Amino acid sequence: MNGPEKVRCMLLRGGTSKGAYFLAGDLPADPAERDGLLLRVMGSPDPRQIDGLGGAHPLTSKVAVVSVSADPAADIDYLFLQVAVEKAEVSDRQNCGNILAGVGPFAVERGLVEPGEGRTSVRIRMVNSGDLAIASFSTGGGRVVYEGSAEISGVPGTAAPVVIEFPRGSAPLLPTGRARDLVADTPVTCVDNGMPTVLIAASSLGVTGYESPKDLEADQALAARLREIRLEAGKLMGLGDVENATVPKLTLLAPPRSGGAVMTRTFIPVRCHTSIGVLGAASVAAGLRVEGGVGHAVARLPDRGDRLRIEHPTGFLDIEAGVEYGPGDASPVARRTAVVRTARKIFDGTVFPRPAGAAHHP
């Protein structure tokens, strides 16, 4: 099948990412046909994505598929799809907390949720993992209010805040059951507070953790070491063979430089993030509080309160993450996680995908 010649689409910035948002009913029901269409919509595979909507980087080659949820605990279902830039690959193996920031506003824009006066809360089921999130954002006069005074690092200007709260999930916070593992001869902490993440002290890999993402990506010896760690950690975390997967993420930790709790460099999984993902930051924040973990020794944790400032290459992300221990030797669990993001509608209209079977010359 050639698929549709045109598709209704909305382009939104969610947090520090940008993505194409679709109603599930506007895309083919068959996953293979849907993914083929999205590759053509985004312009993949091509390093510039010149023939589609993609922005030539994983952070701007993302898709949200949204529908009304059949789950009584949720209003909306949100499927996140990562569209590879230089490969003909679409992955549903992870969530995205930045793109999540635009899901509630999109649901209102498309009439799936009735807006309140002043503020609207939307219960969202993240289909990739089955986890829930509650997004609250400004509305008025029957529409989403995008203008506001909230600032987030990595995004110019200000916008209305989107507060995202994650109820306690069912998955274990420490997938291996241990606060610390030795993976490829490197001490790590494997944590999952919404995003499977491997925490590594930057110093254990012979880097400072303050290098630019570009310089870290150019370090071939580091890349080989990180690949070895990721493949081994993926199996330990119960993710199987992660050679072609986008998880787990790897986050290098260093002491903070600007008054935060920790400095980070996150690999997603090969490119180094210019900031940090929301769910990745949630996992980092929870992991820092795990006694005996690699992050506990590197971070400068506040004496009280759940709020942590996670520093990254272009600024910081403030996140509230609490961890509690049960009686005896019980493993730690995440008590509460919440973060402030912003979102903005960029474009609403029709996208015309590259015709199926069209010649492609990268």
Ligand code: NQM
Second form
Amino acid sequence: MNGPEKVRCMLLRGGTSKGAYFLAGDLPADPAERDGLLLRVMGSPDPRQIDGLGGAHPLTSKVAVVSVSADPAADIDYLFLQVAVEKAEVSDRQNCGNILAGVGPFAVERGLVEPGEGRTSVRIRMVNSGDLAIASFSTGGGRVVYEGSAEISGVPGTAAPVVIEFPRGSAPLLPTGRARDLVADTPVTCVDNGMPTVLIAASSLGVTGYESPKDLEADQALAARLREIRLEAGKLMGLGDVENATVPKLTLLAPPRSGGAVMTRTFIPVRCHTSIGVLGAASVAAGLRVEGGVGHAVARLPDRGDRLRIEHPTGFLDIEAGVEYGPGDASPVARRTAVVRTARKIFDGTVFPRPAGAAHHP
Ligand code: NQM
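Next up, the form predicted in complex with the named molecule in place of the form predicted alone?
Now the complete complex, all chains and molecules, led by this one.
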């Protein structure tokens, strides 16, 4: 099918990811046609994505589709799409909290939201999950202010903070109904505080959890074990056959090394994240607080408050996430989650997708 030859597009860094942001009205309404176009925009399938905007890694092959929301509880609708790098696949089965950081600024840039003087707060309906997020960020003189002094691990330099709050989500925090499961002979805690995630003690897989993402990705025996756990856990979590899905994520846990609550290595789900996803971190943080979960023996939880420091390969991510147990209730629920990210407009213009039907030789 022939899509448009050129599309209005903005490239933004959202947290530790980078994505192409579109107004929904600038893309084909038909999802199959839209996804075909996005593959051609990003340059997939191709390990180098040499003929498109993608950066040859899942963290830089992401798309946000934004529109005014019809939901009175929200200002903006945000649909996240993961464009596979080496396969001709576009998935709406996961959400992305890093790309979310750029959605409010993008909505202001495109005139969907009126910027305030000082700060602007945008209520965002995350179409993938149906949940809400509230993002607030610096604005002034009718524009988004990207410059600032907030630093986040995994991004060089500083930028203006984007504060993101997630009210209590709709999914059950423990999708299997248990704090601990034995999956492929491995004790795990399956948790979903915005991102379906399987928590595993690194030691139960024969690794330390301090290896570099590159070394972990090179470990073929580990990859096979993680695949087995993912497929079985996906079924237990009600996600069905996850062979070709980007969820659940798998997070290996080890004792903290730099004063945080826990050290992590997260598989998304095949490549190892160079830091950690926002909703992934929200799920880890909530999962660590689950009584009887696999995180308890590994993590050092602070005595008070909801704030946790999650260590990862390029630093740490501070996040507020708490869980509550009702009276006599064995199943905890997640309370509000909050996190600070930064975002930056990199490019605004017109993207010229590879022509439809052009032969590719993966
Ligand atoms: O968990 C990568 C990222 C993400 C997801 C992934 C994310 C989140 O860092 O909210 O941000 O887990 O695929 O962009």
